[in-house]
Structures are given as C-alpha cells and as structure tokens.
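First, one chain by itself in structure tokens, the form predicted on its own.
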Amino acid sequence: MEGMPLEIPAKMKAAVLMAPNKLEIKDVQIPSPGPHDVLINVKACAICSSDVSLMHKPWPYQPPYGSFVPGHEYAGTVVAVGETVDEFQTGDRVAVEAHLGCLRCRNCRLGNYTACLNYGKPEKGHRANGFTTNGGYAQYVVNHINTVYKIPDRVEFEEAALITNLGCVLYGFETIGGYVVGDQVVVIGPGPLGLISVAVAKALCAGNVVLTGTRDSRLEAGLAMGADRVVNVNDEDPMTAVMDETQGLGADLIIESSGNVNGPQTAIEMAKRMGKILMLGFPDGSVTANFSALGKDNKSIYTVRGEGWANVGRAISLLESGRISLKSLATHAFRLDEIEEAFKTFTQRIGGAIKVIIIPNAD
C-alpha cells in the first residue's frame, strides 16, 4: 500500500564494475536514503552507449573498480523516504534523471546542474548516478528527490527507463531555442536518441523531418516514430536528398546523433544559412570541420549533456498525453544475472536491438 513502511532486506544484488569491461553480480549493502533522498526498488534499467564507454575506459571521477555500480537510465518504486521527504511516499512509481549537481556552484544555481562546477565532488554535494555515484544495475538505488519524478500507471517500467533519453533530447531542443514549428529538420543517425529526436520534432510540429542512416531496420523504426523521409546513405546521397527536400537551401535544424567522425562536417554542410546544429552524438576523439563555413553563414552549434532543466518531467508529460511513445524502442529485456548477454545484445545489435533493458528484480 502507498505510504506504508516496507520491509527492506540488508543486502541486494548489484552488477559491480571490477575491471575494464568486467561486471560481476555481487551481494552488497543496500544504501540508506539521506534526509532528502528516496530509496528506489529498481524495476528496469536501460543500457546506454555511455555505459559501454565508461566500462571500457573510466570517465572522470568514476569510482574505483570493485566499488562502482553503473547504470543511469532506470525506473522503479519508492520503498523508503528520508526524514524530511514529503514529496514522495512508499509505493510511488518513479523515473529518474542521473544528474543532481552540487546545488551550490554558480552553474547549479542558474539551473545548469548537468554542467556542475563541482562535478565529481560528493563532499560538495554533487551526484551523477551511474557516472560518479552508484547507479541502477542493482536491486535498489538512492536518489535525491530533485532527480525523481512520478510516472502515471499507464507507463510501464521498461518504457519509463527510457524517459531519461527523451529528457536528454528535450533538453537539446530547449537549448537550441525550442521553437521548431514548421521547420525543416534533419536527424543524422537512427540510434535511440536519433529516433527519439524524430518523434520530438514531429510532436513539436516540425514541417518536415528527414532521417539518415545506414541500417534499413533502424530507418524503418524512424518511419514509425514519424520521419517524413528516410535516407540510407549506402544507397542514396544524403546531401542531395536534404537539398531536394529544402529546395536547395539546407535545413533549419540538423541533429547529429550518429557519433560518426564525419557527422559534424556533414551537419554543417546540410544546415541552411543561420541554421542550427544540435550535437547529441559525439565522436571518440578529434574531428575535422569547416568552422569558416559556420562564421560566413551564421550557423550555430549547440551541445548538451544529460537531461537538464528538469526535462525528464516534460518527457513524462509527453508520454502521458500520448504525443510520444517509447515502447517500441525497448526491444529486449534480461535479468540482472544475464547482464553480460544483455550488453552483447546491445553492442552487437543482436535481433535488431535498439534499447536493452535490465530487470534487476526479475524472478
């Protein structure tokens, strides 16, 4: 029952990062919520490409091997609350965002907590669950109430685990100005963020949305998410297609979500004069791009990290209203003890995998 104290065991199962690319299921102590926290029983945690990256090579301020539980895209049920918490009660179904921020630096005080100036300093109050603090590949996790959002009963936990992705895309759209009604939009790369970008652009009434990629199955998923035209770059020149769709002017907004080393330059070339480029995918290393063209044509590049400005809350509103559905993106699910197979399925795209979900409390 909602609001009733629940019996919580002392130990839980968690996937602990023991070495590069090596997760082990361990029995660990269940964390206790602080005065401003809730304890969440994790029902679903989605694998993200960021997890693959930080497991291969530690990110800045990542906890040491043997003590760190990754996973930042999760949803579950509140099972305990801190002594000052009256915003939530036991039994609440919730989704989360990863970044808390320190709440005391200038960036945080201006609302830019995903760019916290005390990043990685828990003694200053910063947390980023799944990055600098323990995350959701576990049966239980602690979240500050500022990072928790109630979800409606109609949203299942596997879909709710993807709300973080939708929040990230919305944060990007807000960063570039948010007003895309009637605009020509191109999305480069049909990964999860690219597919969600298609859906958001259509929900915000973009005039025309073109999705480019290399895999027909993902492009078909893009059509289902609302793309007006898809372009397989192995079969068709994407630049020609975009110019055809925009009467030779280029697009108002280019969303680069492929992470390909050529992505930034392609985006610059596809954008019209005064066009905007939103970077959601980032190449691993340096790239070559024509910044002279940016200046001469007043084109602008925007970057975002995380799901800032409380956009997870906006994401939930879009799901609740039915304007966007993420259900089709959650293609596979595995138990916590199957996490190695889950990562293999995700990285190798076995069976057309898009988002792979871990169910920590599966029977």
Contents of the next structure:
Number of protein chains: 4
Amino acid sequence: MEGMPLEIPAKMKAAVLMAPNKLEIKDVQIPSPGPHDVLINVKACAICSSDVSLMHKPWPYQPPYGSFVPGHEYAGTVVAVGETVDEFQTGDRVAVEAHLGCLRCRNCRLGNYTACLNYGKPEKGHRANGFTTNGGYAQYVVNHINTVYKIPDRVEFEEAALITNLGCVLYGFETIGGYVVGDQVVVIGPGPLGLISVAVAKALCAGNVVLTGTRDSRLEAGLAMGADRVVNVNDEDPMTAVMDETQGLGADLIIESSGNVNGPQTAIEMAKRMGKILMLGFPDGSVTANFSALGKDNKSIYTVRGEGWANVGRAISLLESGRISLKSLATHAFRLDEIEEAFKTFTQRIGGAIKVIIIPNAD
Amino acid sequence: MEGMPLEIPAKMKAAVLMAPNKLEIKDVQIPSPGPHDVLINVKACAICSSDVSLMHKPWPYQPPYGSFVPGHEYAGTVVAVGETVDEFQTGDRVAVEAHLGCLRCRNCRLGNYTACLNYGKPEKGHRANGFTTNGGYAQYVVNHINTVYKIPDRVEFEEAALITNLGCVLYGFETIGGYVVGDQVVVIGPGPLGLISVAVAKALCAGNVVLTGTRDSRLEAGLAMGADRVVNVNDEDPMTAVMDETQGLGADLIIESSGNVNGPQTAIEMAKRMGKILMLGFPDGSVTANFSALGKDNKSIYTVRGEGWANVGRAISLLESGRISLKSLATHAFRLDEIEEAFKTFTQRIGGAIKVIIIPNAD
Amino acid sequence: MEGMPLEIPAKMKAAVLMAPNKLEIKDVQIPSPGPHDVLINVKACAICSSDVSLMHKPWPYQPPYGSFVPGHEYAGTVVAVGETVDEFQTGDRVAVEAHLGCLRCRNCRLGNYTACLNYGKPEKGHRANGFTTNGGYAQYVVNHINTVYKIPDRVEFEEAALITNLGCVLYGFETIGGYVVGDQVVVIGPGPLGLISVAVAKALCAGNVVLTGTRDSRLEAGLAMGADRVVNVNDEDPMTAVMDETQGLGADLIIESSGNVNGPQTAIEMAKRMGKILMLGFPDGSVTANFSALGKDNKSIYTVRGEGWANVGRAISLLESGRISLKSLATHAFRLDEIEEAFKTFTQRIGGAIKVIIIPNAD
Amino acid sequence: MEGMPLEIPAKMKAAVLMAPNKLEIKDVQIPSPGPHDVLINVKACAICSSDVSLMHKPWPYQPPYGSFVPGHEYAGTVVAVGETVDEFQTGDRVAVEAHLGCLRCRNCRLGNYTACLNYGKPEKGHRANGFTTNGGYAQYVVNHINTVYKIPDRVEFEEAALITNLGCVLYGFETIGGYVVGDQVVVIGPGPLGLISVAVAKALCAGNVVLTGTRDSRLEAGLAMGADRVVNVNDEDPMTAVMDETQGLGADLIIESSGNVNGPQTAIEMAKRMGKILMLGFPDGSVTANFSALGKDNKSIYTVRGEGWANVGRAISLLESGRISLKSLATHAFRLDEIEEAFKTFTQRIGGAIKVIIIPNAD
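Form predicted on its own done; form predicted together with a further copy of the same chain now:
The next block holds the full complex; its first chain is the one shown before.
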C-alpha cells in the first residue's frame, strides 16, 4: 500500500531546539507525506557546522524554539509515499538534499533552487529541511521527492548522510565550469568541505592539488583523499609553496574552505592570471581583501549556496562507483539521546572528529 | 607601396615620461613596423585614469623614465604596413586596443590575451602599448595588427579614441554571460566606464538600469546614455532605490565602477540571489567586504583586465550602427604641447570634463 | 475576493477538435483554477503552424477528439486566482507560455522545463496548454502561474498573443550563447520566427543581418524588422550573397527557420568556421546533410523546444521598451466562430497574412 | 649552444608523398627551426585514418606531390631550439599537436586555433604539420612551440605519439561542457577515438558508459578502457540496449565516432531530451538524418576539429597520472622503410591492429 503503512507509529523521538544551544529529545507527532512527498525513517544524520551556528543564533526564517527539529544531512529508508509518487517505493534506501525551492519563483524556474527567491516561505512551497522546516535529528522526516535520491546497496547510511557535502562541492566545481583536467588546484582549509574538495579535484583529473591547513592530522586526511602536497602553514609559507608548484604563476583554481579572515585575500593572491576562486567557507562579518589585485589579473570569485543543480544525484554516482569515498570522514556516531555529546565531540574535535553522525533509530 | 612611404619623416614629436608626473615633448625617432605591424599616424589619443596612475608611480614592467611614451587609447591613420600585412593598407582609418599578448603562453593560446602570462616581456612578444611599450601621446606609433581595427568613415577619430573603454565594458558583459535581456542592472559610479556601462546595458536590452553617483552633471550624462533612473547618493539612499526598483529582490547585475572603498560591499548588498557583480573600478589597496553575504546568496564577482576577447571589434560595430555614441564623453581636446593642461583638465574635471583628448598631429 | 468571482459564468464557448482538421464551437464547462493557477479570460489567441499540424494529425499525448481545445499563443485578463496565488490579481493583463514542466523530473529541476521528461503526463504535473491540455481557442483557460506573465498597458493583447514566438527566438539566442554584438547573422526563411529572429538579432546588436526567402512581401517585412540585406533566392544565389557580405568566410550564426528540406545543408554551408547554426524550422522526416562539412570546420547545431528559460518574461521587456514590435506581424483577426476562415487565411496566406489572431470574446 | 647543434646531420630520411597512395623514402634537407620553433628528432609517429584519406586524395591546402611529408601524430626529442625559445631545451622529451593557427585571425585570437580562418596559408603563419606543412614520417620535424608539450619520463614515445587522439577527445568533452559526473554516455564505434572516448568518459566520472560496435575484439578493448556495457550491434539492438540502460529516456551524451552513414541518425535517436551529441567520426558526403527529431527534443550537435584549446596539455596530465593509458592501443610498430606495410597493417587491421606506429629513427 501507499500512504501510511500500519507499522508506522503515531509518535517519534525528535531533537527539538528549545532555546539557544538547547536541544531536547521529545515525543512528537510523525509528519504525514503530502502528495509529492515521501516519509523517511532516518538511519543517519550528520552534524554540520551550520547546525552549530543556527543553534547558537537562529538563522533567517528558522522556526521558533519549541517546534524546530534541525539536521539537514541525513539518509534513511522510505516508509511511506505521497499519493502522486511512483518515483519511490516503500523500502527504498535514500539520501537527501536540503533545499526544495518554491518551484515557482524565477530562480527556481531556471534551476537555481538553492537560491530560491521565496526562501523561508513554506506557503509558497519552499522548504529547506533542517533550516526552515523540520530536519533529520528525528526518527522520521518528510521530504519532497525533488530532494530525495535512491542510494545503492553498497553505500551505507553513514556515508550517505554526508552526501550533501559532496553535492555542495560538486555544485562548486560545476559553478566554476566543471572542467579541470590537468589544472593546478589549491584547497585552503582541511575541514570536511576542503577534504572533499581535494577528492573531487582529483576525481575530475585536476593535475596537482595542494592542500593547506594548520593541523597535521587533517592534512594527513587530505593526503588520504588524494592531495599531491599538503602544507602546514605553521611550518611553511603556503604562498611560497603554491608558487613553487606553479612556476610562479599561481594556481588555476583556489578553493577557500577555511572560513578564516585571511582566506579571501590569500585566495586572491594564490590564483593565476585569469584564475578562479571558489569560496566554500566564509568568515563571519566583514574582512579585508584587495579587489584591485583581483581585477588587475582578471580573476573571479564564485560562491555556492547548498548543493544545487541536482548534484546530489551526481554525488551518489561517485560513491556508487567508488571514485570517491566519504567513509573516512564519518569518524564518530551517537544515538539520538546522546546528541549533546555528539555536538561536543564535533565542535571540540574530540578524538580527531571530522564528521559526527546521529543514529536516530539506534536500538 | 608597402613598408615605409617617402612622406614619413625620420623624427616625430612625442610626450616622453621623464620623471614622476613629468611629461616632456621631445623629438624622437619614428618607430618602424615589424613584419606583423602597422605604423599609425595618431589623430587622437584619450587620457585614461590609468595614465594618471602610472605617471604618478610606475606600473609593473613600465619602461624607464626618459624613454617611455604613455597613451593607450588612440586612433589614427595607417601610414605603413609590415611585410606580411595585407589586412590593412596605407590610408586605413583605425582604432586600437592596448594588449597584444605574447601569443605563446597558455592564456594567450586560449584567447585570454589581456591576461598574458608573459605580461611585460617584449622578448616573448608581449606588448601593451602605453603600458609596457610606447603608446599614443606621439605623432606615430607602431601596433601589431592583432590590436588594430578599421573604423568606418562615419566614426570620427576623437570618438574612436575612446573605443578601448567601450571594448572593456563589452568584455565585462561578455564575461558575465553576455545575455541581459530584461535584466535589472545597477551601475555604481558615473565615470567614463560607468556611463558606458549604462549605454551597453541598454543596447543589450537590459530591462531597467539604475545609475548611482554623487555628481548631478554626471548623473545627467547617465540619463543621456539611457539610464532609467539615476540616484544621487547624497540625496537618496541608493539601497532603498534599488530595492524599490526590484521588488526588494536586488538586481540581476551590479556593475561597480566607482572605485570607491565601499563599492564592493555595496555591490554585494545590491545583488539579487544568484546575482552577478562586475567590477570595473577598484579601490587602491585593501577594503572590507562581507564575503559571507556573498556566499549566503550564491552571488559571484567578475573582473576584467583591459578590453579582451576582441571586443574592440564588436565595439566598432556599435559605433558604426549608431547604437552607442561616445561623442558626448569626449568633452575636451588639446594639442600635444598642451598635454599638461589636458591632464589637469581631466583630473580636476575642469569644465565638466569627462574624457580629454590629445591631438598629436594638430596644426 | 480570490477563487471564482461571481461574474464568471458556468459555461463558455470553445473550439473543440472533433476530428482531423475539424474544430467545432461548443459550449463547455469553464475550468477551475487549482491552487497554483489563474483563470484567464482570453482576449487574443494566435494561430501557429503547429496548430495546423496537430489538427491534421495528432501530436504525441494530445487529448482525444471531442475533448481537446487547441491554441497555445494567447493573452488575456486574469479573472480568478488559485488559493496560494498572490503573484497575480484579478484584472491583471497577462500573456502566457505553453510549457509547464512537471517540476519534478531532472530536466525541470535544472530549469529545462520545455524538455520535461514527463511530457504529456498530467498526473505528474506536466501541462502544455494547447498541446497536451486545453488551450486558448476558448473564452477561458487555466494556466499555472509559472506560465503567466503580466503585460504592461502599452502592450495590446493582439501583440501579446505573439509573445511565445518572441520567447522562442530569445530562447534560441540564449541557447547559442546570447552574445552576438557585431556578429554576422543569416536568417533563412521569412516566416514569423524568421522575421522575429531578424528583429532579435538587430536588438541584440548583431552587426549585419541577411534574410533569405522566396516571397518579396515577406522579405520586405524583414527589412521593416531591421534586416540589413534581403535575398530573394529566386533572383540571387544566397550563398554568393552571404559570402559577399562576409569576405568569403561565412556567417557567425545561421538561423534556419524555413523548414525547407535544403535548410540544414544550406545552413551548414553558410556558417563560418566555428560558426553556430540555430534551427527553428524543421522539415518533416529525414533530409540529407553533409555532417563531414560540419565537422571539418568545427561548427555546431542547436535547437530549441518551445520558449524556455523564462524567456517570455524577457520578451515582454522588449515589447514594453519598444525595442521590438510584433504588431506588424498580426495581420488579421477573426471571431471565435470564424475560426475556420481564420485557419484558411493563415495557411493560404490570404491577404499577405503572417499571423492570424482569434478573438474569443469578441462581441 | 642553442640553434643547430653539431650532431645534427644535413640530411634525413623522410617518407615523401609522390603520388596518390605512394610514399617514397627519400633523403631530404633537415629543416631549420625559426625563432619560435624547435627541431624535433622523431621517435614515434602514429598512423591516423586521415593520413589514409589524404594519401588517397589530397586534402585542401596539402603541399604538392614530391615535397610533402605526412604524419601528424608524433613524439620525440628536442634537438635544437629557435632564437627566442627558452620554454624548451635540447634533450626535452616532447609530444605535439598538429594545428598552429595563424595567431592573427579572429578565431585564433579567441583561442579557436584549430578553426583558423587562414588555414593553409603559411604566409600568414598558419601550419598544420602533416596536413599543410611537413609532418612526422621523417627523422626530424620543425614545430612552433605552441604545438609542443613536454612529456614526463614515465610516458613512452609510442604512447605519446597517440596524444593528439586524446587531446581531440578531451576537446570534444570540453566543447560539450566538460562536466559529465554521473551522466549516461553512449559511444558509437570502437575505433581509436571511440575507445579513447570511453576512457575519457570514465575518467571524468560519467555514470554509465555503453559502447556499440560490430567487432568483438574492439568491444573487448572497450571493456578494458572502462566501458560498463558493450553492445555488438550484430547480436543486439543498440537502441533497445540504450533505452534499457536509461529507463527509456535516452542518454545524456552520445559520442558518434563510427563515421557510419547511420551514425548521425542513431545518435539523434539515442539522446535524451536536452541531450548532446558529439560527432568525432563523419561519413563521407551527405547522409540522411531527421532534424525534426533533433528539434522536437531540444537536442544539439557538436563537432570538433583537431585537438583544440590546448587539450594536448591536459592529455599529458592524464597519461602522467596514469588515469588514462593509451598503451594498449599502440598495437604495432614499424621502421620508416616499412611504412607501406605499416599502412597496410593499419587499414586492413592485420593482427587486430588498432594504432600502428612508425619509428623513424629505429636502428
């Protein structure tokens, strides 16, 4: 049968944001899928630094305290489908993306749904699960089918929960043109998106990938993801290293994912004439940068919001073929009732934590 | 005959940069065209703010004092052609662009010759007349044919001397995608490039063009170039005006040509989600900007160096058809021996000066 | 009030396709707008050659005889809005586009809704009014808001009814890159799309536009739309003319809109090395062409389905500014009960007919 | 010293085309490198089907019988450099591309040098070694540095001689957009370019690659290059196979490299709505195709001439990293004096020949 099978209970456990930095595990009503939705039994939901940020201070259009379940990086099993849905069936193993555009504004109509002009307006059809509508720190969650992708058996839920990260990086690569065969790439900052950027650059046959950072353990993780050279900026001048690798010309593509206040300026200086800068990490507030240097050498700066242009689908292909593995990034897992400890592990990088996973339906 | 006709004298008058801010009219040898060159009798050479900058403090790869003739915006008549040249004939009326790439580096091979990786290396073939090789504040100048374009009779030399400005703006529009039909555009700063940006936006059928600035005379010039609305920021909040014109969404394209320290941040704030920012003016040194706001809304920043991708040829087409006229920008003209007064008129905007022209061969 | 105002009657007149080439004016139920729809009182609906074709032989997914109202080029007034709609109000003057994608397939999600992978499946949300769902040869029609655009007062309904044609040509120009300043363009075939292609090429500042055809009256219409040169192929060899205009190099862009069996091959031959061919007209069935000539000179062929990428919105901007006028193409108008005569006028080009308009609510 | 070292003799052996299909090994003068050239001692030169074609019937701008040395796929060692050259040194191991544009026409200036508008005009600077100027079936050959790329030690000359094939395929992928992660690709025809297309599609992370052909041995080679499925069209209907792999939707990208008369039409039918067709093989003369089917589904056709946009440089990166190996394609090698047998082996596919290499300096 379609709709709501018998085995789904009426209530579920969910981590509800009650106040700043205060998640509480509560029994709440299980949502019903609308005509274009599926109901997902969440098997894994990864903690993202944006969760930390929005729990600290609400993001625009975030639902009020007491009603909002965060979590936007999750995977699970379809347990019910909406009345028009034949793209999915009960039992399908799936991963998701966060952004469902409104499907009616100009940006959505042109395919740019992560930049929806009706962001935060559910009455217009927009949803961003875990941001403006309920997300995955719960046993069940409803997703519009546009945000759901089947995953093959060989991909485990923990890895699949990280797929928005890979989708986001792929969206970045598509944004800067998508074709980097033989190009020189520098990645600044070995956070999750930086490490994945290394993997994507190599998967797309970039010629030489340099990763810079401050923690040796993360730089080693970068080597494991395929970096040709890692630079600990405490030991070595990264600009010298990049110029050394590029015959003094700078790199074709700089991916700034450190979010450091010096990140934009460093990226500008490291780029080759006509080079491109992709920003995945952003410092809070205003920082200084030399735009004149940007212009003098005909460089450009690109950003991405979320995991657009259906790149989560492309991401699954990479996991399926084994061209990229995210498993090593999923360093820790916790039950839903341990979510406080999970966040602490993530923010303090306890035990070398990179990505920390919540298992909402763990026994 | 080809080569060097009899009527060309051995010596010419040229404005040689002898020291910072010190141009001296001297008798110098007339250069000979190489195999791929033409010799041009300069009829008009326009002053650019980059001339002011490089006379104040030398730009990279600028020839030494005592030997360097600046001036890169000029037009004239071909008086001799190199041995392989049949693309031009003696008597052709021509305009020029500044950048001849080396034609052998990777950027040049891919068509990005204004971002030549051998910039400033004449031994590799690179020239940028008026920057790294001699320019147009002289009676004669040599140009490689790649930098020369025939102009039709209906286009006068004074207007043709401004064509690199139009070529630069067109290159900017091509860089951001080239297709702006119906788009909302904001131009910040009514300098020459800003005014031309207004004209190009309207020529390419942008829907609504707002120009912001501080001088009413320049804003009126902007209306004459086709702006739909002008905003004097001393009288009216430009952000309010832009949001008013765009139903609160921001504009599709922001062209920052003020060079003001607030320019980048203002541009970021005025752009729509997924909007584009084209930077034509640059503040000296570092300024502050909120990259997080750039990224949150998936915006991107583009720059242009010079007048690339052969857009000077496209620019001539616009002048020829009358779709754009630059005549009103050429507000003043001086003889070569009046060049000091000409620069003063330009920098102090005496008499409402916009672009000031030197006529090197005036009687 | 929203929804269904009192003044809307229960029944309307509509031209229902009863059998091949047989339209019958019938009284039918007025449709109700769904939650994302508006109900439009049709003021003008233009005859398209695809109407002629699908009335002769049903197109894929066309509704059965006895229930289908064709007509996809129409404009009118909003008389009721669906429950979620605040983008439009009763009384708004609007034009439409035909294709509403399903909004859930991969093509739709990426903005390519005219190439919807669920074409013809209304149960998935797809509609193509006048093709797979009811259209505008009726007093009222329902449109999803994604397919509706407000028109300014200065644009009359008859002209607005032609806007899908302009949207289609703009989509074509955007498909080939969108930036044609100074380019040499050839348009083959002075049908409605060909004539509009001439106008768009000139509006976007193409350098020189040649139009070829067989009827002097249509070629004169092309001159009125801005063609720089027209070639009656009965009097003059078009290839010679094109080579004459392009120094023997061929044109940058060839727009084939004749639908003639020789069209593709002629277009291939007329294109410059690296040139582009945009096909807007298509011969029935297979034709011969020399692909080797295409490849030897690195040429490419683009097509467009419908009026994609929201170009109808851009089209309205062009009509509003007066940059393009379609009025001269709307040569004839008929009442709904004269629809048979209207089609005859169109197909036989009686009285020099170019576009023929039905006025469903004429007194 | 630079220029011409002592060890270079005055004469060399070269295969000169004396008449149709008649190559003769002759002693000829070793050419001198011009100022922007290098002299290469040819270590390996691969036979291409275009050699077979131009030996059968001269191609446009081919030098006259008695003076022309064909061969455009070669690698070797730099033995002398022109006076301005410091990009290369004597002893460098190098591979080449065929096309040196004139560097002065509009196409060359925009980076499209394989579509040079001065093709075949050496007086304008154009060269296409092995087509319009002498090539690699000789002990020495002169190349402009723009057409020369260093190869790392780990790449052998035989493999490097095939690099224009890989450069051509990469140029094709860049032409269609360059980003195919997860896309469904079909390659028609397992010739050298088809087999390499399979390898490139997989290297760039295409999701599923189907190869169709008629010879099991070649299809097995396709499996070795990474094809996910091969279809012998004598055993299985390829259209059924493609629809089976694509849920009936057709593939995102069709690469036609069979050159078969049915190739274009098959490609059109196999492509998804909005799909792309890249043509690498071309039937002689005109063939039939249904352009209406192309247009109805918004498909487009791309071609490539040669190995443009400096993709040979990117190709070397792929060989260096081992992401693609061409070794298995170099099935046979012959001495220069065995060139007749070599061509016979290639054209008759003796011993399963795929690519056949001439070793001009074999002992």
